[in-house]
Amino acid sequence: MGQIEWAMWANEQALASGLILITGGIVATAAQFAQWYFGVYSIAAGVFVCLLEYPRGKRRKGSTMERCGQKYMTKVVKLFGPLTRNYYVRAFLHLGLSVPAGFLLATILGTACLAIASGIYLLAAVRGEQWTPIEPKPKERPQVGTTIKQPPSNPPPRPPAEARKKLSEEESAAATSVPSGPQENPIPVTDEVV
């Protein structure tokens, strides 16, 4: 059985624990809590949360999902290199976040999932994984000599290769057996007007 590979599971947990912060802190803020400036912490430590985690790192074996628009938020998370590569740091990092977000009810959930991504995230790197990102693989641009080795003899839309055999055989046989002339018409036809 395979290993299992928790940044993968971090990063989920980690992007959706951004976004429940950032609604955690609008609530907070929209609904004049007493300690609203806890709920606009929310909001913009969630945004860097899921700014940094938006990007899918690359799995060790097999292939890897990428998210739509990831390329540019790569290019942003590979700028800042080992801060961003290892996941010791981000596993304190998070829970360094999380800590400001628990003293309001309505970021204690944002709270606890970013706490609980941190977890996840200690546990792959004491597992030896690290973030490498997505590369785009060069495409191969199959050349036309090569591939087409005989072009089609005759239109489409052809019948399966099956029928195209019989009815080559029954046309060689029609042809040898029907001899060229007019053809006679077994019933007789009388033209009778009424």
Second form
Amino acid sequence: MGQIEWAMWANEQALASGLILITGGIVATAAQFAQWYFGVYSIAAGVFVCLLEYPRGKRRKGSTMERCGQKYMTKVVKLFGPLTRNYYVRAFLHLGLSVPAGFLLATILGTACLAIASGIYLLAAVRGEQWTPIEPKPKERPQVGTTIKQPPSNPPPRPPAEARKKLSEEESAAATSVPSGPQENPIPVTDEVV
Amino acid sequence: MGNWIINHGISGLILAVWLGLNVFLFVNAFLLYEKADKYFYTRKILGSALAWARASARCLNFNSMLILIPVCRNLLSFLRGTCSFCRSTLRKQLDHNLTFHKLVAYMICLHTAIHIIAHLFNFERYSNSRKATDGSIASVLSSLYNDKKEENYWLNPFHSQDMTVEYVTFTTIAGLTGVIITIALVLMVTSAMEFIRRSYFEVFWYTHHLFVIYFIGLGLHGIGGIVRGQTQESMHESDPRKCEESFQTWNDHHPSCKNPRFEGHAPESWKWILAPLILYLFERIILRGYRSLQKVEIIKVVMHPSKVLELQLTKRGFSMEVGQYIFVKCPSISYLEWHPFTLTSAPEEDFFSIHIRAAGDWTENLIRAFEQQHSPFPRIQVDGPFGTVSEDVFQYEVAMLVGAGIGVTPFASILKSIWYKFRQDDRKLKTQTIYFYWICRETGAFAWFNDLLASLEQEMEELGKVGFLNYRLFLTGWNSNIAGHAALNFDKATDILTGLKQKTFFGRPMWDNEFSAIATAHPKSAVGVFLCGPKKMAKSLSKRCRQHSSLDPRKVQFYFNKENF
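Since the structure above is the form predicted on its own, I would like to see how the form predicted together with its partner chain looks, so please show that one next.
So here's everything in the complex, that chain up top.
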């Protein structure tokens, strides 16, 4: 049991519970059952739970499959910092959310499922798990243009090493305001076309 | 087009038959409860919600019966064996057992939703009509026989006006079992989501055993007889169609219309689920128990790089085919868990082997237990072999085998078997050339497969048959370091990463080029394309098969086979 990340299963269970709460709530409200206002609450609670649980957290080991389009909700969930990162908060939040729905038969299934999800989150929290957002990897493309600052200062044709050394001594003595314009060949170059 | 029909036609037919049966059973039950006189008075209170609940209940019974059958693996192996004269396409349907199991499960979820919603309406209407004081027929019916505890002729299960819907739900057998089995169903479904199943197998395995609670609860669900219809005698005495209008005078000992009497509907779920349940329990307990008692000898233990353990085993009476899998249990690690592994040995070898990669708690513990090299190795129990028999691989002149990631494992068995058959000049082997494509992120965990390819390469050189097996390895997890290193060593005869004669490619294969090259090299052959990998690749390959198959049936034809190992 050492490697199981319970939070991943709790997340699936909570998402399912959210959908069940919404469905039960819609049935109770639309059909105007007795105490149907609990149904309205259930729809709201269900929507909230679904939005909160939709972005899947990052697994500790291995790669995590994102849910389709979850990056928008990831940003929102990330904003709440420790409130959404900590699974103790989520466990008690879900437990609290599930209680009012327990007063109406149509939503009592949602209560039971959300309470179970809360229990699994509690287990995850006790084992020190946390919700970490899945971030897109920043693109590291070096900008080709910025690495070239100056044209090469000593392009070919270059004289052999000794001549270059002599020249550099002469140059350092003379004034060094050489414009980086057209190349001035240090050795007369002839065009040897064979 | 013909290819598609052959590959998918039978699956499509089975699906159509299954859906058709579902629709038929639903409509049949719906019409019964909506029209029959027996439920005339019940409908006065409940309306159509009765028919919706009963119709979905019948479909639930039907699908609960079906869902156990695809996982009776011994039964499927038996059918596959006796069906050996059948066309392989028929037998291939048995390989899609898990897909069918999931479809049936989704249908159960759908009908559960319909059933629960319908019963919510039913309970609400029963409750309202019990509380109603308007003297309507519904309230009259609801008040019948409520005080006389001895007579069971009531219609409305809400016996007193104070009973809430929640009270009746949790104090009737039907309500209580219904809630329990629905929770069990939800837990089974959430833990069976692909993401959870693949990453944390034990969660899936243990939670899925809640099916025991589901089936027991389902069997008990109808015992209370809460679905009420008029008794035969009562319908003789007081025909509902005639007596309906005079409901206010039933009490006055009217000669032709007395108080109607009702009886509960006998439970019928057990009739549907008993046989498959017995069959499945027989498989799990008797057959697996018997098999697990049979001694498994560990011949050889090999530790490959990247924490891959190879076990070579023998068992009396064990015979396998290519591409099959076994269930393995190690009692010293866990008394209860059986884990599935694809067989990596060829049937021609005198042992069977599995390669176990560290991918979770159980596998890590197993590898650690064998690493310690204690002379008494932990005992292993084996059940199987089960699963697909990929004999089709040997039927094509040219075979194009594509293994992606861990999908390469069954190909170990296939390649070895092809090589054995080739050496022994087996008549069943029609293959003349194999193109093997191995696509993975990095070779680390599959270094053992690497060694297999290297040894096959060597053997082929010795026999002078260099063109028989052509393989290409594609590394999709490369970075500039690896590529740079490879570029520097371009001139070496063997690949620097794998040591194989054929060089490693980086990135994904360009399938169009590969298909054209094969089509050019074998202009008149039937090429079988076999894939064990992700769905996207399957779509891409099957599209290419259609595109590159020549219109002339005598020229090159590509046949796509997706194997679910």
